[in-house]
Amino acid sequence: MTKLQVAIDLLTTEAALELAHKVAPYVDIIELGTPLIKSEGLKVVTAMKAAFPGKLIFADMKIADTGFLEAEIAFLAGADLVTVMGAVDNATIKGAVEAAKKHGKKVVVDTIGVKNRVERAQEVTAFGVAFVELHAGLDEQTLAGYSVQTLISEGKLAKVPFSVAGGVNIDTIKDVVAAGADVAVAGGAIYGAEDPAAAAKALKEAINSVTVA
C-alpha cells in the first residue's frame, strides 16, 4: 500500500507541529521541509519525533557533501529518513547509507537537478537506499509545460522503489498509486488547503480506493 507523506514547508516549529497534529491521523510520514530545517535547525526534527513517536519523521536535508556526517546528525536528532541529492558523488550517498545502517534508519535519494532520473534511480538503488524520490521542486513546477505525469511515467520505467513529489494532489494521487509508488508526497495540497485535515483525509481515502495490479 502506498504511504502518504505530508511535506511541511512552514517556517516555525510551532506552525509545523500545529499542522502535524491536524493531519497525523491520515499520514504515514511527516516530512520536515528544507526551508523549515534551515529556519529552525534540527531541533524541529527532535520536537516532531517527540510529538509523534509512532510516525516516520523525514528530514529533507538535501545532503550534498559529507554524507555520513550530515545523515548521522539528522538521525541523532530523531529522523527516520533523510534525503541525499542524487546529483552528488556516489561516495556521498554511500556515506549516508552507512550512517543509516549504523543507526537503523534509512536514506532517500532526491532527484532534483538529475538529468536522467530513471537511469540515476536505478544506479543509486544499488547502494542500499530505501527509495528514490522522483521530485520536481517548487521552482520547476512553475515552468510552462510541467506535469507530474512525467514523474509518474519515470517511476514506472525505473522499476525501483520510488516516491513522487511535485504536484501530487487529489486529481493526480490515484495515478501515483496506480504507477506503483511506495510513497506519495503532498505538500501544498495539504498545508495550502483551507482544511488541511480534510485534505489529508481525502488523499488517504483516494490511496485506499486504488487497486494496484
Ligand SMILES: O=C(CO)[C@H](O)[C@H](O)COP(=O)(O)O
The other form holds:
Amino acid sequence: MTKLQVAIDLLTTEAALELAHKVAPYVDIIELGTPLIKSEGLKVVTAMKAAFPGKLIFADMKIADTGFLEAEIAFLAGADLVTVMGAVDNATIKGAVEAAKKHGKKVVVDTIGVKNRVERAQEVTAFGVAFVELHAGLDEQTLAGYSVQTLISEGKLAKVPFSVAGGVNIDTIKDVVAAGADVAVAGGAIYGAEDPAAAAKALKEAINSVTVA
Ligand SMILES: O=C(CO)[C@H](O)[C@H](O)COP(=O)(O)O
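Having displayed the form predicted alone, please output the structure of the form predicted in complex with this ligand.
Starting with the chain above, the whole complex follows.
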C-alpha cells in the first residue's frame, strides 16, 4: 500500500505541530520541510517525534556533504528518515547510509536537479537507501510545461522503491499509486488547503481506492 507523506513547508514549530495534529490520522509519514528545519533547527524534529512517536518522522535535510555527520545529527534528534541529494558524490550517500545502519534508521535520496533520474535512482538504490524521491522542487514546479506526470512515468521505468514529490494533489495521486510508488508526498495540497484535515483524508481515501496489479 502506498504511504501518504505530508510535507510541512511551514516556518515555525508551532504551526507545524498544529498542522500535524490536524492531519496525523490520515498520514503515515510526517515530513519536516527543509525551510522549516533551516528556520527552527533540529528541535522541530525532536518536538514532532515527541508529539507523534507512532509516526515516521522524515527530516528533509537535503544533505549535500558530510553524509554520515549530518544524517547522524538528524537521527539523534529523532528522525526516522533523512534525505540526501542524489546529485552529490556517492561517498556522501554511502556515509548517510552508514549512519542510518548505526541508528536503525533510513535514508531517502532526493533527485532534485538530477538530469537522468531513472538511471541515478537505480544506481543509488544499490547503496542501501530506503527509497528514491522522484522530485521536482517548488521552484521547478513554477516553470512552464512542468507536469508531475513526468515523475510518475520515471517511477514506472526505474523499477526501484520510489516516492513522487512535486505538486501531487487529489487529481494526480491515483496515478502516483497506480505507478507503484511506495510513498506519495503532498505538501501544498494539504497545508495550503482551506481544510487540511479534509484534504489529507481525501488523499488517503484516493490511495485506498486504487488497487495496484
Ligand atoms: O521538498 C519540497 C520542496 O523542496 C516539498 O516539500 C515537496 O516538493 C512536496 O511539496 P509539494 O507537494 O507542495 O510540491
